[in-house]
Structure formats: structure tokens, C-alpha cells
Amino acid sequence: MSVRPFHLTRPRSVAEAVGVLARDPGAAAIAGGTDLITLARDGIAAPSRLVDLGGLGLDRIEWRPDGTVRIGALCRNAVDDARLRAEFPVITEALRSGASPQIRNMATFGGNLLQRVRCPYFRQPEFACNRRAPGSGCAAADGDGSRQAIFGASPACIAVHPSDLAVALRAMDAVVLVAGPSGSRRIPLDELHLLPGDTPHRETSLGRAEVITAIEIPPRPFGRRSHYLKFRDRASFAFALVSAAVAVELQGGVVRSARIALGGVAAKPWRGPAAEAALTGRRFAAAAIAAAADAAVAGAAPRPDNAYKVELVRRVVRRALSELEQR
């Protein structure tokens, strides 16, 4: 298929972006356009207008006295801050794992939380798919779901969200900072992403011409002390089966407080507080880490052609945290 043809803006403020953006019903924001793009030409977007977001100062990342990291919308995933890999060094590792430097250098930090799922179903319109068409079912429930949630999923849903850096920011209690008609407003990176429920075409809490401004990462205890591990079925660059964020504040060698969080598993990153429970107040060590695996998967519903997702979970928490334990 080719691009349809469409409208370019490059608006001079965010203020301004925002009121092109509420004006025109089809216009839809650009920033790298490594996804949009793509859905442009795959026919599943079509907008009529693009606002370009470049050149608006969103890409700059700034450091508060008391250790928040204030990272602009429009940073590049190949961002290079020495601070930020010594303060949070499970950001820096999701966003090298996530592609090839050729798009992280295309690619930001705003359109990596935005991006649409990978569902084969949903980026071919020839199949049935509720995000993309709501109410025209989900041919991906009756067709492969190998690679689909076994979390949060519904009858109406069943695919998950492919980014890597949002399961590292859910892990260190990110905020994103939002720009709309109304003003700005503060999100909580777990109340970015909605699970499908009836409603799987609203993936966002996003309203209506709101646009990412930044991501805030609040200094963490155990923010050091982190590491993303991915598994996927190549070497390649490819999208996580099962991914694992996982963080730990110790004292004395005991887990005084934890963080584990999944990606590959629900369409948005998935808090593991069973998990982390399994770990705090106990010894960093084999015995903890193995009751935190078996807990990653406490209320997992895998459908038959998923269920090996349940095994990987465990063994990648397991390494994940074991990894952890030995630097």
C-alpha cells in the first residue's frame, strides 16, 4: 500500500500543536514516526493532517536537585547520559534492547510509549480486529495467540504492548507530563495504558489532543541497583516474548524494598506485586529469587497455545534477578 496523501504542520509552540490538534478531527502528532509511518503505509492510519512536534524543545533532559530525571518526549532512544545509566540502569538497557541503533536514533521516548501493538491481526486490515474497527471482533482469539497476554486480556483483546522502555519506567514509578486543551496534567506511568476490557480501541488515558510532554523518573532507592532482561525467539532485534524489569533497595544484603515488573505478557506493563512481596525482607539470594519467580505468575490466564508463556515468565524473572544479584 502507499501513504494517502495528507497535511503537514510544524506548529511553533505545544500550546499551538494542541489547538491544531483539537481542530482537525484526523490530525494526528508525529516525532520520529518510526510506528506512524508505518501504520501509514500498512493502510491501518490515515490521517489527514501531521503535526511535527520537532523543533518545540521536547527534547532535552534535565536533572532536579533532589535526583528527578525529567526526560523531554522527544528524546532520541539512543540518549546518551552517563547519569542516567548510573541512576537507572534498567532505562538505558530496555531502550538497547528494544531496536537497532538505526531507529533509536529515530525513535523517542514519547512515540515508544505510544506505539500500537504488533499484533499480525491488527497490522493487516484484512483480518477482523477491535482496536482497529471496534465491534468487528478479534480474529487473533480464534487464530495464533502464541505470542498474546496471559494477563489482563479479554474476550474483546487479547494483544499486548510491545515497548520495552515503558516496563523499565513502570518499575521506577514514572509520571508523564501531558499538554491538552484543558492544560497540563500528570499520569502515572500504570494509568497510561488501559487493559482492553469492551473497549480495546482506547489504549491510552490520553484525551483528545493531548500530547507527551516528558516522562519523569522520582529518584528511587533501589534505582541503581536494576536491569532489564528480554526474551525473544531471535538475536535479532524483535519484539519480547516475556521481559522482565526488575529492581531491588538492599540493606545488610536483605531486600528492604522491590520492583518487578513484565512486559510480553498484557497490553501494558505488568506490576508483579506477589512477586515483589516474595522478596522483601528476605536475604538476596537463590531461595528469595525462586519464590519471587513463582509469584511473577500469580493470576496469569494463558489460553493452550500460550501457556509456555507461564514457564517463561519464572525463569526470566529468575534470571533476571539472579543476573542482579551477581553484580
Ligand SMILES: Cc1cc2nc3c(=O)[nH]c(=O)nc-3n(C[C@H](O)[C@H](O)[C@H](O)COP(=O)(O)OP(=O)(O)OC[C@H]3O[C@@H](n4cnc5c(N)ncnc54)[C@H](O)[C@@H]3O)c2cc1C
Contents of the next structure:
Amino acid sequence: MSVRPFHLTRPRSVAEAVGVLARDPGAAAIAGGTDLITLARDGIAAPSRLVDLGGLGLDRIEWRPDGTVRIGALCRNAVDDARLRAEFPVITEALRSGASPQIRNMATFGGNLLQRVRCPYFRQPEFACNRRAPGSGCAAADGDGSRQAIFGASPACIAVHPSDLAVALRAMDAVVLVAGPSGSRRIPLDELHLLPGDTPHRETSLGRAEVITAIEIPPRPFGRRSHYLKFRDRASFAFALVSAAVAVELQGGVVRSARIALGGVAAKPWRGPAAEAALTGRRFAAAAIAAAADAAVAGAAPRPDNAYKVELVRRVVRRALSELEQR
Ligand SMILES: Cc1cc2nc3c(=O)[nH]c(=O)nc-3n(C[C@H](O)[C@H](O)[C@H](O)COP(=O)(O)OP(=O)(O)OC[C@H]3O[C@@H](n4cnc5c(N)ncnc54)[C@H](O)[C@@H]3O)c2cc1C
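Mind sharing the form predicted in complex with this ligand? What's above is the form predicted alone.
So here's everything in the complex, that chain up top.
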């Protein structure tokens, strides 16, 4: 298939970008284009106008005196910021585990969070997909569900969100900064992606014509002791079957606070409060790590063809925490 012809608008300000998106219902924002252009080529998306967000100065990283970092939405996934690496290793590790160097050079933070699901039935227009065409059905439910969700799925959709970065940001309590027709607002990352329910076509809590301008991470006591581990079919250029972003704050070898977020298991980064509770107040060692790994699968509802993910979650969480403990 070829990309349908479109108009290209290069706004000079965020307000102008929002204005164009609000006025033209066929318009879509474009950042690196690594997902949107593929979808347009494959007939999944057909924007009549692209609003280029490059050139709006949204590609900077700023540190506040209190340690909060604000990362512009147009920062590339190849970003190599020494302070970001030191303060939040989980972010850099998640980015490095994604795609290829060439794609990371184009892909942006905002675009990564808003990339569409990789469910093969969504990505091929000949299959029924409630996410792509509301009410058409879910071919995945009767088909190959081996890569699909074990948490938060619904009869209408069982796809998982593919972003590695989102999982790391979830573990760091990141907030998404948004500009839209009604002004600016902040969305906790946990509230950005929506579970499918019976409206899987509503993928995020963004309103029409809203654009992500930045992602903010507050100073976190567990930020420096954080780690991302991704399990996939091959060592590079593959999406996660299961991944884990883990972080602990230690005092005298005892866990004061912890964060565990999972990827590849739900339509949004999946936080594991039971696993965090299993670590908190205990010595950061094998017994607590094993308890956290077991607790991480609480509430899982696998299908027969993806039940392997339950054990995989246990092992990925255990290995991620063990690697963190060895550092
Ligand atoms: C072969 C391949 C392998 C990949 N592997 C991985 C992987 O392992 N892990 C992983 O996480 N990702 C992976 N990706 C996905 C890749 O990281 C995303 O395609 C990329 O991050 C999207 O960013 P972009 O800037 O190119 O977005 P675009 O393609 O420009 O946009 C994507 C979507 O976001 C919207 N958008 C973009 N920016 C904004 C904004 N600031 N505000 C509002 N809307 C916006 C667009 O309208 C569009 O709907 C892979 C991609 C490919 C092609």
C-alpha cells in the first residue's frame, strides 16, 4: 500500500499546532514519524494533514533545582544525558532496549508513549479489530493470543501496549504535560493509557487536539537504584514479551520504598503494588525478592496460549531485582 496524499503544516508555536489540530478533524500530529508513517503506509491511519511538531523547541531536557527533570516531548529516544543516566538509570536502559539505533534516532518521547499497539490483527486491516474499527470484533480473541495481555484485558480487546519507555516512566511516577484547546494540564502517566473495557478505540486520556509537550519526573528516592529488564524473542529489535522496571530505596539494607512496573502484559504499563508491598520493610535479599516475584502475578488472568507469561513475569521480576541487588 502507499501513503495517501496529505497536507503538511509546520506550525511555529505549540498554540498554532493545537489550533490547526482543533480546526481540522483529519489532522494528526507527527513527531519522528516512525509509527505514524508505517500505519499510514499500511492503511491503518489516513491523516489528511500532518502537523509537524519538530521545530517547536520541545526537544530539551531541563533540570530544576529540586531535582525534577522535564524532558521535552520531541527529545529523541537516542538521548544520551549523563545526569538522566545517573538519576534514573531505568529510563536510559528502557530506551536502549527498544527498536534499533536508527529508529531511536528518529523516535521521540511523546511519540513513543502514543505509539499504537503491535497486535498483528490491529496492524492488518483485513482482520476484525475493535480498536481500529469499533464494533467490528476482536480477531485476536479467537486467534493467536500468545503475545497478548494477562492483566486488564476485556472481551473487546486483548492487546498489550508496546512501549518500553512508558513502563520505566510509570515506575518513576512520571507526569505528562499536555497543551490543548482549553489550555495546559498534567496527566499522571498511570492515567494516560486506558484499559480497553468495551471502548478499546479510546486508547489514551488525551482529548482531541491535545499535544504532549513534555514529560516530568519528580525527584524519586529510588531513582538512582533502578533497573529495566526486557525479555523478548531475540536480543534486539523486538518488542517485550514481558519486561520489568524495578526500583528500590534502601536504608541499612532494608527496603524503605519500591516500585515495580511491568511491560508486555497489559494495554498500559502495569504497576505491581502487591510486589512492592512484598519488598517493603524487608532486607533486600533473595527471600524478599522471591516473595515480590510471586506477588507480581497477583490478579493475572491468562489465556491458555499466553499462560507462559505468568511464569515469565515471576522470572523477569526476580532477575531484575536480583541484578539490582548485585549492583
Ligand atoms: C521496527 C521497530 C521496532 C520497534 N521496537 C520498539 C521497542 O522495542 N520498544 C519500544 O518502546 N518501541 C519500539 N518501536 C516503536 C518506536 O519506538 C516508536 O515508533 C516511536 O517511539 C514513535 O515515536 P515517533 O516520534 O516516531 O512517533 P510518530 O510516529 O511521529 O507518532 C506516533 C503517534 O503519536 C502521536 N504523537 C507523536 N508525538 C506527539 C505529541 N508530542 N503529542 C501528541 N501526539 C503525538 C502521533 O500523532 C501518532 O499518533 C519500534 C518501532 C519500529 C518501527
